[in-house]
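First, one chain by itself in structure tokens, the form predicted alone.
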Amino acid sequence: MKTVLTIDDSKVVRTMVGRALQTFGVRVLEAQHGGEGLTLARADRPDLILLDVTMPVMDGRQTLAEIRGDASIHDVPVIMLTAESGKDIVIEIARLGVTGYIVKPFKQETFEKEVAKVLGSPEAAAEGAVDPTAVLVVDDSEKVLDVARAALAHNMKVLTALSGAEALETYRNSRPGVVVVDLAMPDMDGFATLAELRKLGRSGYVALSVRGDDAAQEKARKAGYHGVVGKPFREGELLDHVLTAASSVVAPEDLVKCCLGDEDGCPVFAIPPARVLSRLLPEFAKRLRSLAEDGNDRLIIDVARLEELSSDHVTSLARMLAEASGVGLRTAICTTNAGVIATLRELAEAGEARWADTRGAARACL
């Protein structure tokens, strides 16, 4: 899934963008001005920025001059938004190096047809969806697989492949989100499957490496990997750098599918990565009030994988059991792990949780 990132201090700009980019199935994001503008484009490069030209703090002729003199993110298209259509404006824009400028209001016509000068048609873009709750691990070792399989099946797809070739064919006929890549297979290597798999889609990388292999895995984020894991792995290892590179290319609605589940009835949380489960939180809070409607009132929150907890992961913790408590959920805090359990009991609003060594003792306890 691409990425848009909006920057107009007006918010009700910023909303009619968002729906009219809503026929190009992209993840968008919005900043209110310059400054933050920049601040998520350095963080999460987007694929096109829609930048308006007069703005408080910071305007579009400013920030436009910070994009081009950012080694990180100089080469990000850019459209500008424009109440004028005059000449004069029309030439200082073409100056200043964008893709093209839209004038507002817009028709959604000649809204699409400028963004589909970076973004490509509708359809195409369509047709170029990932799906965010699978993943493709690519090996030519079974026993690595079923290991892979076993770390990644509770929170989403499992899809598999021998080899690089076999990976591009499954790649093609289900564009999983993610794909994990043996660095280290015979005939096709990690490094030329994902030159190939970055030609089909816009996914988020894996690398398998052996542990160890310091310039392997140097090389394989040099060469566009989100993250690289050394083998044999931990299951928890991997599905964090798994969903970690989904978070890239997954907008946050589609992500919590990967770490929401069920236990016989029951809605189970698994904490993901603490950057990922930053970005997670508003929609959390979402699908909370989603199950309360639906009348759902339990709710487990696993955190056994978490071997400690970061200052991050205590701080959003602390805020997803606030909200499951402002709507009515009793939560069920899964871990065997005593550090953490000594952490989180720390925590004011884990006062009135259970305790549970596993999932099954967790939803019977609730």
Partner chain sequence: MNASTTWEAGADPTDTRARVAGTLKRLSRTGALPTLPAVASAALALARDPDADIDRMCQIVRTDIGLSARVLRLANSAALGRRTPARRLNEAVVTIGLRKTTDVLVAACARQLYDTGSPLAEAQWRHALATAVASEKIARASRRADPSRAFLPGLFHDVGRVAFLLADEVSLRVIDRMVDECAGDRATLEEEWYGFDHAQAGAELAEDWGLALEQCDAIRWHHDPGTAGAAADLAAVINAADGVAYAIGQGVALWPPESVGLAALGLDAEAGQKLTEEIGEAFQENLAVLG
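What does the same protein look like in the form predicted in complex with the partner chain, given that the last one was the form predicted alone?
Just the single chain follows, nothing else.
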């Protein structure tokens, strides 16, 4: 799924832009001023930025100059949004390199025509959407593929490929939300594979490299990988990187599906990395309400793969336990880590949550 970033200080304009973008089936990010827009652009590297000319804090011209001066986002297409009275400014900003401009208020047809120059027609853009719940793992070692499959299959649909060429074929057919690629493959290595994959669509990318090879890891990040995992990896470590990469391209409502599993009829929420978890909380709350409305009265929160809890994790877990209790779900927390249990004990008692070593035991105690 392609991503479009709208930077405009007016909520009504951002709303209108979001509505106009619906036909393109893209993920929309919003920022209220240039500074916030730059932060989001650097974190998510959108496919298109729609940038208002006149804004407080950091106006469109300053923001555009910052974008063009940042190596990580300098080539992202930018379309300027300008008021009727601001058309004269367009000549000035054209020198800074913009793909086009749209005068506000705009008609849907005008908007679509301009945006299609970057995203393709609305139909084509929608067709390019990825499957947010699928992950493709590419490695020339069957053994690595088996380990990756075991690590990810609880949460996502896992596709595998033994070479870069096979990966491209699988990608064309399935459009997975995340692709995990071994950097050191014969014939087509991880860098060449990534370059070809990016021509086909926009997914989250995770590199597999030899643990400790700092130079390769740095090169991978510069090439556009969202994360790098050293081999051999722990199961939870790979899943964390995959979910983090997915969060760059997949909407929260889709991403939360990757964290929700099932243990013999009992819903299980596998805790993602703290950065991803905080983004998912509003969506998680909605899913809890749906679960309760569907007649569920139990929930397992699986934190088993966490070795230690960040303060963000603790804050988010507190909210999750409160949300679950609020909709009438009985909760069990699944972990064997004494440190985690000690940190969470007070929270769990407040939310009347139980403890269990495994998901099976958690289901049984509920």
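Values in this document were obtained by computation on a predicted structure and should not be read as measured data. Just so we're on the same page, rigid core means the largest C-alpha set that superposes within 1.5 Å between forms. Positions refer to the first chain, counted from 1.
Core-aligned CA displacement of Glu112 at least 2 Å between these two forms
Shift at Glu112: 2 Å or more after core fit.
Fitting the rigid core first, would the Cα of Ala342 be found 2 Å or more away between these two forms?
The answer is no; the displacement is under 2 Å.
Cα of Ala31 displaced 2 Å or more between these two forms, core superposed?
Shift at Ala31: 2 Å or more after core fit.
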